[in-house]
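Just the one chain here, laid out as C-alpha cells, in the form predicted alone.
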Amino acid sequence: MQTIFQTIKDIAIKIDHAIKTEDLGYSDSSNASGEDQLKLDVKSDYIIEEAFKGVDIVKALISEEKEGVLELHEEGIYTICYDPLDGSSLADVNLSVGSIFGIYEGEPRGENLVASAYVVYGPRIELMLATKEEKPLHYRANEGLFNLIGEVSLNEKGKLNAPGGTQQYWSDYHKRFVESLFAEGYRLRYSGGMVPDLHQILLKGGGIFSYPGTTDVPKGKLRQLFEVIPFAFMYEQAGGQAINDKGMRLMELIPAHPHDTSPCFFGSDYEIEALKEAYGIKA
C-alpha cells in the first residue's frame, strides 16, 4: 500500500506542474460519460495511467475519463479507480481543483474499498490520505516532498454549508433544510469543486457538503466509484457520516456500471441527522 501512496504522491507533483504549464483549453474528445475534455483532464489521466503501469501490485485502473477497466498486471491486487482532475473547468480561473483516488481490494464497490486519497492543487498542493487503521493523514508538499501535517477529525458539529446541483431543480424539502442552516448560521463555501470543497470542511471542523438527486438529474451527478464512495470512506474515518438520500451509507454502495451516479451527502454527525430529519428518513 506504501508503494500505492508513493506514486499518488509522484503523481500530484506531475499533476500539479501541468496545471501550471500546459494548455487550459479543451481537446477534441469527450469522456465516457458524453462530457467534454479538457487537455488537462487528458494529460492528467496519462500521467496516471503511466505511473501506475510500473507498480505491479495493481491490477486494474478504473477512470472517469475511460469507458471500462484498464487491466495492468494480472499478478496484482488493487483496483484504482480515480478521477484524475475533479473541478477541471476551474483551472482557467485560478481556482483550486484536485484528483481522487478509491483503492478497492477485489470487486469495486464500497464494502471492498481499503484506502482513498485525494490530492488539492492550490496556492500549495495538499494530500489526505485514509485508511481502515487510522484518522485521514493531512501532508503538504513542499520541494515535491510531502510533510505530514497531522490527522484530521471532524466534531460533532460544523459551521460550513456546500450545496450542490442547480438550485432550480432542488426539491422543496432540499430547499427548505439548505436555507435552515443558513438561518442557524452556517456559511456558504461552495466553489464548485468537490475536492476544495470537502477537503474544506475536514480542516475546519465539519459542517456538509450535500449534492441531492434533483428533477433533472434524478441519481445525482457525482460518480460512485471515483468520488462518492472514497470521500465517504473519508468522512467516516474521521469521524463524519455520509449517505445518499433514503439514508444509505455510501460505503454500502454496489456500483452496476463504472459510471454509475448517486445522490451524496457528506458532514458531521449534526448536520447528516439534521438532513435525515428534513428528508424524512427514518433512523
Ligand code: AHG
Second form
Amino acid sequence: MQTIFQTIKDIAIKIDHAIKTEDLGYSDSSNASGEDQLKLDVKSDYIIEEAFKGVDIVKALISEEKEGVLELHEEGIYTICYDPLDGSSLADVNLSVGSIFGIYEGEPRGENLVASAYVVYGPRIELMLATKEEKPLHYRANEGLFNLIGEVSLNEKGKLNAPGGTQQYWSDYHKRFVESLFAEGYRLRYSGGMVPDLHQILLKGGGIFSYPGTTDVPKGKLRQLFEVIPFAFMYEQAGGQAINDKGMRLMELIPAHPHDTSPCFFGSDYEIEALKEAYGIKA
Ligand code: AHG
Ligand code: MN
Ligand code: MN
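Now that you have shown the form predicted alone, what about the form predicted in complex with this ligand?
First the chain shown before, then all remaining chains and molecules of the complex.
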C-alpha cells in the first residue's frame, strides 16, 4: 500500500504542474457520464494511468474519464478507481480542484474498499490518506515533499452546511432540512468542488455535505466508485457518518456499473441524525 501512496504523491505533483501550466480549455471528447472533457481531465487521467503502469500490485484501473476497466497486472491485488480531476470546470475560475482514489481489493464495491486518498490542488497541494487501521492522515506538500500535519477527527457537531444539487429540483423535505440547518445557525460553504468542500468540513471539525437525488437526477450526480465510497470511508474513519437517502451506509453500496451514481450525505453525527429525521429514516 505504501507504494500506491507514494505513487499518488508523485501523481499529485505532476497534476498540480499541469493545472498551473497547461491549456484550461475543452478537448473535443466526452466521458462515460456524457460530460465534455477538459484537456486537463484527459491529461490528469493519462498521468495517473502512466504512473500505475509501473506498480505491479495494481491489478486494474477504473477511471471516471474512461468507459471500462483497464487491466494492468494480472498478478496484482488492488483495483484503483479514481476521479483524475474532480471539479475540473472550476479550474478556469481559479478555484480549488482535486483528485480522488478508491483502492479496492477484489470486486470494486463498498465493502471491498481497503484505503482511500484525495488530493486538493489549492493555494498549496494537500493530501489525505485513509486506511482501516487509523484516522485519516493529513499532509501538505512543500517543495515536492509531503509533510504530515496530523490525524483528522470530526467533532460530534459542526457549523458548516454544503448543500449540492440544483435547488429548483430538491424535494420539499430536503429543502426543509437545509433550511432548518441555516435556521440553527449553520453557515453556507459550497464551492462546487466536492474535494475542497468535503475537505473544509473535515478540517473545520464538522458539518454536512449533501448531494441528494433530485427530480431531474433521482440517483444524484456523484459517482459511487470514484467519489462517493472513497469519501464515505474518509468520513467514517474520521468518526463521522456517510449514508444515502434511505439511511444505508455508503460503504455498503454495490454498483451495477462502474459509473453508477448515488444520492449521498457526509457529515458529523449530529447533522446526519438530523437528516435521518428529516427524511423519515427509522433508526
Ligand atoms: P467532476 O468535475 O469530476 O465531473 O465532478 C464535479 C462534482 C463535484 O465535485 C461537485 O460537488 C459537484 O460535481 C458539483 O455539482 P453541482 O454543480 O451540480 O453542484
Ligand atoms: Mn468528480
Ligand atoms: Mn472528474
